[in-house]
Partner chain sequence: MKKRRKANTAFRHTGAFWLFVLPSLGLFALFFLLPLVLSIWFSFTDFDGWKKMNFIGLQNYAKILTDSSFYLSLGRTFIYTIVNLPFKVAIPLLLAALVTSKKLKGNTAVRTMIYIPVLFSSLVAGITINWMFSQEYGLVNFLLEKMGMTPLEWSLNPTLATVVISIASNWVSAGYYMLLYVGGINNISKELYEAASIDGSGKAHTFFHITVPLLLPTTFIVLLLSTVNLLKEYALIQGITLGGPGTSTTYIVQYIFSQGFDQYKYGYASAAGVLVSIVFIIIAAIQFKMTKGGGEV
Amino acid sequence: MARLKRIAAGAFAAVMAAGLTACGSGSTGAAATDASGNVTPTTSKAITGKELSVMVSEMPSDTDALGNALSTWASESGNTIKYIVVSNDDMLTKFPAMAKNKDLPDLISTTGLHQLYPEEFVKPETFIDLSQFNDAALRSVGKAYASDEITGLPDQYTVTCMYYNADAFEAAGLSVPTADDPWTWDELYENAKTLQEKGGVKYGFAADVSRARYDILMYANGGSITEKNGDTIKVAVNSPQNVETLEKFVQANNEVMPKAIWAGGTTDNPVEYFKNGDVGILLSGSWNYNTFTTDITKFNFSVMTSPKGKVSQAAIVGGGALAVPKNGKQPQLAEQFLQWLYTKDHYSAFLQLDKGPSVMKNVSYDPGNEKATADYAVIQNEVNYVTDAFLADEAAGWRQYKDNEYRDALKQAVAGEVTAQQALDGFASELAESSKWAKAY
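Model, the form predicted alone [one chain]:
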């Protein structure tokens, strides 16, 4: 998921420098926060005159949030930064060898290494107060896959959300749902028909062609991909709840969605359909917001709260984390940077470039105008709809066995090649065979 960063780097550095507080290196003992939300290091002795080696997936641009944070910290603390650029895919293959040879950097910006190899990383709780972080962010982005250990601190954070064409809503006479009064998914499908009939759009609803977008409907209806009982995991993707969800999704594709996209008849992107004014409601994610602000000129758009299923509202979060290898040359220096970054002033400045949902409880992104501020409040609130079922599925790590096959099964159902039951039964059997888990249904 892409980060969108468009604020001048100089402004970021100025804000960071203005709020700079010297942080120590402490590597043992739990950290605490003061009344202002700033971390109290375990030791007051600061490290200076050293080089912090940081592994990243690409060289930071001038407007990169993490890159600017590192540069500002280095300048203020008297340290320097050395970047080691390794693509995300290559990190997965190279990291085990680097760990075996004890040839690791001091800090890694990663989308999963700390979750796959938790034994290789310092536990953040030993040097920073984890209570200041959003729990869903910690559990989904920072937690190891096979245990409840937090092994990384989330920095890049994204959440799924619902965009809508405000002009089409007005023309169709629809009121916008709110967190206090959300639509149900059945109401969304019905209102999507109204948008097509009266709102001047070709399609009432569209969703990214991603199983993660479809899964929001599944989780809202009480479904899941796996079920866990003690240490036993079972495949549950073909549960009655999931079959019913997929049946309604297939129907929606036939009635209010651009069916060719999910049916595999075209490679068109539904995001472009929304930007062109052809779609009334889009299920996508927070990473699109700033692009929409720039690219959408034909109509007014905004963000609305997610619909409620039979059980709850649902959202999916993702992103990356910053993790400290135990066997890096200077883990204490990396800890010092992280203690500095996750203070209110410094992380606020980070968000001004990152423009994503906040991973900290006492910090939020301020877009600087009334409309965007209201939209981001809705986006940030979506984080509260992350379900326990999603977190349990993430912990199960089912995608290491099968992944794209799931989306392909959904697409087959939409295309009418198989029924919803057949599609999910088929994928359940594939996942069970690969994972050696029994099927629950």
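Positions refer to the first chain, counted from 1. For the two forms, the rigid core is made up of the largest set of C-alpha atoms that agree within 1.5 Å on superposition. Quick caveat: nothing in here was measured; it's all calculated off a predicted structure. What changes on going to the form predicted together with the partner chain:
- After superposition on the rigid core, the Cα of K50 moves by 2 Å or more between the two forms.
- P307 shows a C-alpha shift below 2 Å between the two forms [criterion: core-superposed Cα displacement of 2 Å].
- Superimposing on the larger rigid part's C-alpha atoms between the two forms leaves the smaller part rotated by 24 degrees.
Starting from the form predicted alone shown above, please give the structure in the form predicted together with the partner chain.
What follows is just the one chain, with no partners and no other molecules.
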């Protein structure tokens, strides 16, 4: 009932927003793409001499893609930027309070607020042409959890990525898997042992403590969090194939992974382990590539295709979006920046700093050197392994009911507090109770 109320409130807000937009100052409106791929919004004159307040998770550095874009836009348009720095975790708690107090910024760089609270944000289709965006990016990063509405524009698009220590591979005599001939997950675990024995690394394999990493194992083995039959969604996280996947992951933690990371007894970051040369293969996000090129100096690293599970290879896409709070003081100013950013030239410049996959159809990243070009091709290819099961789970919006609890259940299994079956059964019950979906298993 509460959910219905929320959806109704969202729909009402959307209608009101559309009405207000139509009756507003006329600074926003429908948008169209010209022959060269540039979007020309049908807007009135540009706003100038104003301050755009932007909420970000960390203060952008000089080389930050978004920070650079904002600075360039500000100097070109005669506006200024004011940053409000709130960590991603804190945003989740502070945003409701800011919304309640009508103290919202003009623009938010977020990983999920627009998906959790769609009714609070301006619908981007009212001021920009959405057809120029990559569909998977829009659906996974820009779409609200509980509806098909696009409420944010993806800017930083990331995909799960397998980094490897090339020197350790050479020392261990391992050849790198290719897209045509990928490893299986079992082979990865075996080769991780070889890396530990002969490659000079302490741990063969490590993965970020995030369900967005672990879940590629699940999807590769044909599992999913939910199952949809017609309009009915069921909780399927404790399916037999998911239990088996978790059991193997627990075993891998005992044999080839830094167990403390996933057992949850440390604040250590496996990315640092990899950068220090202590890990052979790292499952992390493609966004790390940029940092690795400058931080890793002790050894050569590269990226490889993801392993195949029982069913397929799998990848998870995610990232950040730029969203315009409806009740911010100057939504039109934020819209003006976004219309500027998502033009071919400006987004190309953004990508050159972001070094990630492109969210726009007609723009691609040019790494500028042979090695990075080859790595980037692997990363871009990983996007093709996004499974239907992942997109269905995203569409189901299970994360609005439970999120961290899933990761905590996985941690408990790795720590040995509960079995894989108990961990997933427990989470399935929690999710079923919160979502009111029935359990499939």
